[in-house]
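Only one chain is included here, represented as structure tokens and corresponding to the form predicted on its own.
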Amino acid sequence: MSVKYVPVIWNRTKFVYDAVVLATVGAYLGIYIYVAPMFQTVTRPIDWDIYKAQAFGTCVFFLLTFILCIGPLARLDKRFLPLLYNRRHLGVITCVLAYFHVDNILGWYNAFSPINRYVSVFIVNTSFDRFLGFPFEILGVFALLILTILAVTSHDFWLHFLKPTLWKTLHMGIYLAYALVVAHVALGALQSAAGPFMTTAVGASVALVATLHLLAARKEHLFDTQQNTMDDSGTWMDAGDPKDVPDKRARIISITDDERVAIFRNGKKLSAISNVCAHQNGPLGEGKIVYGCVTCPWHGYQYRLEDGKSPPPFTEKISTYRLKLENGRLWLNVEAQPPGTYVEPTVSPIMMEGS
């Protein structure tokens, strides 16, 4: 991201990812619009335009639910990581579908109204003092605004411009958007739902998102609160048996509740770097060494083990840490070196390359 920006750096994985998403969305919309009406049990058939609006709306809701489940699923089981890599594409698709939903709704309800259909959202229903009858449309507008901001700023240009911390904070707005969508559905569509299906689906979706986040948080908390032995100086932490560090991979050590270090082994050499990628704060310790560089499992950003710098022409850099071997144990100095600082790798004579 430090060299140049292009709209999308396409590769085979992204093509497959987007193709699967678009095929799934297309199948869902096709079934909802063309197949589901065949099974109507109402005396007066629902208008086809309403079916389209419902199809896009429910698709957006379930996609948002899925997006919010990807993060905790990847923390609980690494097999879900491939879903995480191009999650931004999924977010942009969701935003586009939300605009289709809005266009269909406003087009149908304001087809013969002299009031501008966009203005009508803000002036037709102003019963803000009621629960039933609350202008839920406003909630949908605010949710759409948030989704638009997130879609527009999803590119790496904005990540670099805003810096990772601010960019990540901004994109946490997805949770507020989801809450607004849930309220929008609960105060709107669910009030006129003919059966229990949609109410059950919405409730189960919210419960699933909450449960997965709680489980992932519990797992992270248990890891961060593990007790590690410190030496008398309080600067060196026992990092365990060096043989427990897999070749080309890492062992992650928690220093504090919000700081982790990834100890990598490259043959006989051991090096320690920050576990946080400079791109999107991805967990470097879950990546692997490729062509001599640690490769982030999220988006493939690479760093040299000895100094934490990305290979030229890239300029990203992360903190490094000192290691030492003592009485067959590996010790980690918990004081981080400035990003890009060279630290001599620790060589273990008791480990054979590839062991």
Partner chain sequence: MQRAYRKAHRTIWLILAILIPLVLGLALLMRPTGTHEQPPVPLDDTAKSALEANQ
Second form
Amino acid sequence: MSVKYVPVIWNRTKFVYDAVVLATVGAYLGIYIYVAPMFQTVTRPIDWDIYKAQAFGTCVFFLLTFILCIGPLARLDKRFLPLLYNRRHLGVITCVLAYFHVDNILGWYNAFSPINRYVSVFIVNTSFDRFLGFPFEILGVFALLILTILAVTSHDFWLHFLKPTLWKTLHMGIYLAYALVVAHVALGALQSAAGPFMTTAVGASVALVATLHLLAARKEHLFDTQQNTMDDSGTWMDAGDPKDVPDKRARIISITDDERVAIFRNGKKLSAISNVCAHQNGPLGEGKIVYGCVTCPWHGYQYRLEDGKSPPPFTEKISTYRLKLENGRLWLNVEAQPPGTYVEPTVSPIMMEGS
Amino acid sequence: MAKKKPDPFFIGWAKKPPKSLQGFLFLISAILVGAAAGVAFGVGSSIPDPGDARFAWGAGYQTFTGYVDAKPYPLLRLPAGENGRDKPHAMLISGVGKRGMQQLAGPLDGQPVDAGGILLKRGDLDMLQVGGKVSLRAAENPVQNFTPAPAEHLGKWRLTGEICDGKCYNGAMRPGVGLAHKACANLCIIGGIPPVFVTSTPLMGSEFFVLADENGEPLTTEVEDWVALLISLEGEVERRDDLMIFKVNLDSAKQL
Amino acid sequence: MQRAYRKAHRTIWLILAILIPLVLGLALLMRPTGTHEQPPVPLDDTAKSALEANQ
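In place of the form predicted on its own, the structure of the form predicted in complex with its partner chain is requested.
Starting with the chain above, the whole complex follows.
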């Protein structure tokens, strides 16, 4: 976490994750390049460089589609959370494959000419006023630029250097990159070079990504707009029956102000902390108490319940909130304590340990 | 709460995902690899046919003797009898790579020449990529009793089709047409390769027209804006031997 | 912060979920297909007589 930076901390989970990713990419490229040509109905095969460019380019598109599905899938079904962890590896691999695509194109379509191949990308087609015929390569260049920036800044060093807010905002650039890539494909390959299967697959991919994001957005919106009862002073919010908080897990409350609070139960003890992980703003309330600490579902960052601090040697800390029990109901004080403030857990006597 | 149900929780830095999730993750991994294989096969096996266009490497280095026309773009005028043809044949020529033959052909315009190089073939169409020892030079032994016939004027037409570069379409690249290939086609045209108009419906048996401006001169760079789009064009059609020339005004171009 | 991020997310995707399919759909609709094809049209008498002579 934040003690020191090493290039990448490897463990078995990451190895398995990357092995699956490489197997997926390998299967795609291997079958596209070496198996599919045997089943084509062509008089003569497509130029080798162009065919490879197609293989890499389509692979990048489908990988991007998959990457963009992981987020909303994990919001809609927690079982997909393991795919979220290490999603950056996927992004970096995608970026590298995009360079192979570009290399094959530049080494063929933009080669054999007196004009420099890199310069030619920007000067040989200037029909910026057209829709069909638009220099779609430029859209690809911008997308590649974004992918490169995101790949280079994907390491946690940059996350800490830029701070989570800026880093997450920057990495939302992937959505713009996806939009650019879809336009790049629609105005380029889909105009003539691609067959009907590719056209259908692109349409289905776009529909899938858009639908999943809209579904996840709707779910989040419904939650954010839910109303909870406040007491007369306006500082305490009704947080429901403490028995409704599952043991080792949390109940997430949307508070008036701007945030969500996670009320965790560890046996009889109840504590409220910010729902926002200090690492990447992950939803702590969807995490679990493991080894006595709240563990973020995204990247496993841990916090002590009573003071919102990561156990030493780590230094992250988050806001805590005060709780009280009245007539068997739990009330949450909506005013956040400064990050790392100790708050004595509320004990609910009527609950059995582990019930 | 449902206490009996397992409550799996994945932690990235843990050695293994929880047991109850392993089956699901295995399933997802299998679906991923399977989908990748299926989509790759589907996309790769269904690509459109780029056509029977190629470099005729098998025929080796060939030398032709005839006349050269430098305008609108360099072409060879060959007598009957070449390559088994029973009529005179007109054939486009290009340099190596994306370079035209204007520099060599210009001074030799209308004169007997020898041209050596590799043929590009697309069905009945062909083009000579000039190079090597012979390249393009004044003929050492001009063909006797042969002068190219004057161009035959076929009137003014509106044709529908796509502007390509003559070399890629003839087999220098597969696929050598379409918007995905537009940058390459423009590079070719900038380099001096003749722009050609490939019509969607043949006119008098021909779908392949070398483009020129209204005066029979090479087109300006304006043509690059119209390359690789389905357009209609208006202009005079003339025939030199078996090769059609389409002398157009680009202002008449309409995107369809 | 988290909520601002979620809101930004929602807004972005409300726009992109319309914009991306729109661009894709337009590009596919405008694709030149057989329906655009037109036979050669003779525009003067020379062209017409050349056509007749050819038939």
